[in-house]
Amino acid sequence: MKSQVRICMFGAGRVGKNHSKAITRHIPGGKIVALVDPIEAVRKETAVEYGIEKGFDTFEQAVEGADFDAVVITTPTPTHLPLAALAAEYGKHIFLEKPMALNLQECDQIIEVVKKNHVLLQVGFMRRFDPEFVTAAQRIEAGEIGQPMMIKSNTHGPGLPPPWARDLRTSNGMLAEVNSHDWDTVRWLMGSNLERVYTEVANFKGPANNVDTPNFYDNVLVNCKFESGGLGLISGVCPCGYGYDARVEIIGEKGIMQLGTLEGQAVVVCTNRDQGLIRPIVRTWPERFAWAYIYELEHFVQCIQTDSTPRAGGSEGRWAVAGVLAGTKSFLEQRPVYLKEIIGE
C-alpha cells in the first residue's frame, strides 16, 4: 500500500481552500505538494496558509516542476473536462468537484479517458460521506421505514453565486452549481433513477442585486418521478439570506426519516422574555459538512492506496448532470421532461 499520496491541487479559491484545509490538517495519508491557479495573489495566499511549497500557473508547469500521484480539481465547471483529461493522460488519479461537467458528452469523455488510462475518478458528492446521510442510507436499506415513497431535498445558500455560475451560457445555473448534491441525494436515498421532472423557477432578488443575466433565477422547485414509482421534490434558493440550509425528508411505507436541521449548535440562549429563545444557525456550507469533506477526501486517498473503486464516481456524476439538464430543459420549455429525452433510450 502506498504510504502517502502526493496531491496537486487545482484551484485556490473557496473550495480549494476548504479541501486544502481538510487534507493538510486531517488526512496524514495525503500531502499537497503543488497548487495550480493562474491568479498569483490567490495562489500565494492559499499556499502560505496551508504550507504548500510549490505553486504554478498551469498544469503543464506543475507536471514539469513537481512529482505527484493525484489531482483535486476545484476550478469552474467549464474547465473540468480539459483538466481531467489532461490529468488522466499523465496517469494522475482524479478527484473532481461537482458538477462533473456541462453536458453528458463531456461526462462520457471524462469517463472514457479515465478508463483508458487506468486511473481512479471520484466526484465530490460529500453528502455520501456525511455521518448523518450515511446512517440514513444504511437504515433505509435495512428497511427501517419501508419502501421509500417520497423524498424532499433542499439546498438553500446564503450568497449569490458568481456571475459565471448563474449564467446558462457558461454554466447550468443554480440547478447545477447549488443543487447538484440534491440530484445525487434523491437518487441515492430513493434507490432509483429519475424518470421525469418538472421545474418551476422564479427571480425575486435579481433586480436588487443588479443581476440582468438572461434566464436568471434565484428560486427553483423540481417535481420528480422515479422509475420505482416514488415521488420527489428538490428545492433551491440562492441567495436565501438566512444561512446555509441543507435538509432531507424521506417518507416510506412504514415511517418517516428527517435529515438535517437549521440549528448549527446544541446551544440555547435566553436573555429576556421579549426576545425569547435564541439558537445558533448553520451559516456556511463548510461549517455544515466539515467532516463530510474530510471523509470524502480521506476516502479518495485510501482508494488510491488500496487500488479500490471510489464510492462516488463517474456514473453518479453523470446521473446528476442528466437531472440538471432535464430540469433546465423543463423550465425553459415549460413542460415535464422525461430523462430518456436527455440520456436516450
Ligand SMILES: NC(=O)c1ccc[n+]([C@@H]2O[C@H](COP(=O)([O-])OP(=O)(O)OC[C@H]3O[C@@H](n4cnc5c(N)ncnc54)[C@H](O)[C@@H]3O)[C@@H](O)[C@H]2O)c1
Given for the second form:
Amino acid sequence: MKSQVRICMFGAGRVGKNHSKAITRHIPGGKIVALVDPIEAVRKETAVEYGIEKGFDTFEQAVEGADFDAVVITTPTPTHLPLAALAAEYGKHIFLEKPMALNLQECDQIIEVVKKNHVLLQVGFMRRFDPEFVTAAQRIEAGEIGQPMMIKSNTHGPGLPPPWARDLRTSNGMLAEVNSHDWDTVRWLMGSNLERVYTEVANFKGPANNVDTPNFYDNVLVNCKFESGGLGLISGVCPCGYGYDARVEIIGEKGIMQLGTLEGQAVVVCTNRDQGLIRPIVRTWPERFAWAYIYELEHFVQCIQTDSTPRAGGSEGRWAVAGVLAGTKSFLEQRPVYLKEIIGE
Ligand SMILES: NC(=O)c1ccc[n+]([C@@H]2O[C@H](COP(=O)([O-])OP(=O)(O)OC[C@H]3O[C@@H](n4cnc5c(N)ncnc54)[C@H](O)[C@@H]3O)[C@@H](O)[C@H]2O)c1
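Having seen the form predicted alone, can you show the form predicted in complex with the ligand?
Every chain and every other molecule in the complex is listed next, the one we just looked at coming first.
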C-alpha cells in the first residue's frame, strides 16, 4: 500500500481552495506537492495559505517540475476533458469536479482514456459522502419508507455564479453548475434512472445583476419521471438571497424521509422578545458540506492506496450530465424530453 499519495491540484479558485484545505488539514494519506493555475495571484494566495511548495501555469510544466501520483481537477467545465485526458495519458489518478464534462461525447472520452491507462476516476459528488445523505440512502435501501414513489431535491445558493458558470455555452448553466448534485442525488436515492424531464426556468435577478448572457435563468424547476414509475422535482435558485439550501424529501410507499435543514448551527439567541428567536441559517456550500468534501477526498486517496474503485465514478458523472442536457433541451424547446433522446436507445 502506498503510504502517502502525492497530489497535484488544478485550479486555485473557490473549490481549489476548499479541497486544498480539506487535504492539508485532514487527510494525512495525501500530500499536495504542486498547484497549477494560470492566474498567478490566485495560485500564490492558495499556495501560501496551504503550504504548497510548487506552482505552475500549465499541466506540461507540472509533469516536468513535480512528482505526483494523482490530480484533483477543480477548473471550469470546458477544461475537464483536456486536463483529465492529459492526466490519464501520464498515468495519474483523477479526482474530477462535477459536472464531469460539457456533453456525453466528452464524458465517453474521459471514461475511455481512464480505462485505457488503468487509472482511477472519481467525480466530485460529495453528497454521496455526506453522513446525512449516506444514512438516508442506507435507510431507504433497508426498506424503512418502502419503495420510493416521489423525490424533491433542491439546491439554492446565495451568490451569482462566475460568468463562465452561468453561460450555457461554457458550462450548461445552473442545471449543471448548481444542480449537478441533485441529478445525482435523485437517481441515487430513487434507485432508478430518469426516463423523462420537463423544465421551466425564470430570470428574476439577471437585469439587476447586469447579466445579459443569452438564455440566462436564475430559477429552475424540473419535473422528472423515473424508469421505476416514480416522480421527482429538482429545484434551483441562484442567487437565492437567503443562504445555502440543500434539502431532499422522499416519499415512499410506507412513509416520508426528510433530509437536510435550513438551520446552520444549534445556537439560538433572543435579545428582544418582539423580534423573537434568532437562529443561524446554513450560509455556504463549504460550510454545509465541509465533512463531505473531506470524506470524498479521503476516499479518493484510500482508493489509490488500496487499488479500489471509487464510489462515484464516470458512470455517475455521465448520468448527471445526461440529466443536465435533457433538462436544458426541455426548457429551450419548451417540451418534455425523454432521456433516450440524449443517450440513445
Ligand atoms: N462540488 C461542489 O460543491 C462544487 C461547488 C462549486 C463549484 N464546483 C465545480 O468546481 C469547478 C470549479 O469551480 P470554482 O467555483 O472553483 O471556479 P473558479 O472560477 O472559482 O476557479 C477556477 C480556477 O481554475 C483556474 N483554471 C482555469 N483553467 C485552468 C487550467 N487549464 N489549469 C489550471 N487551472 C485553471 C482559474 O484560473 C480559476 O482560478 C467547476 O467544475 C464547478 O462546477 C463544485
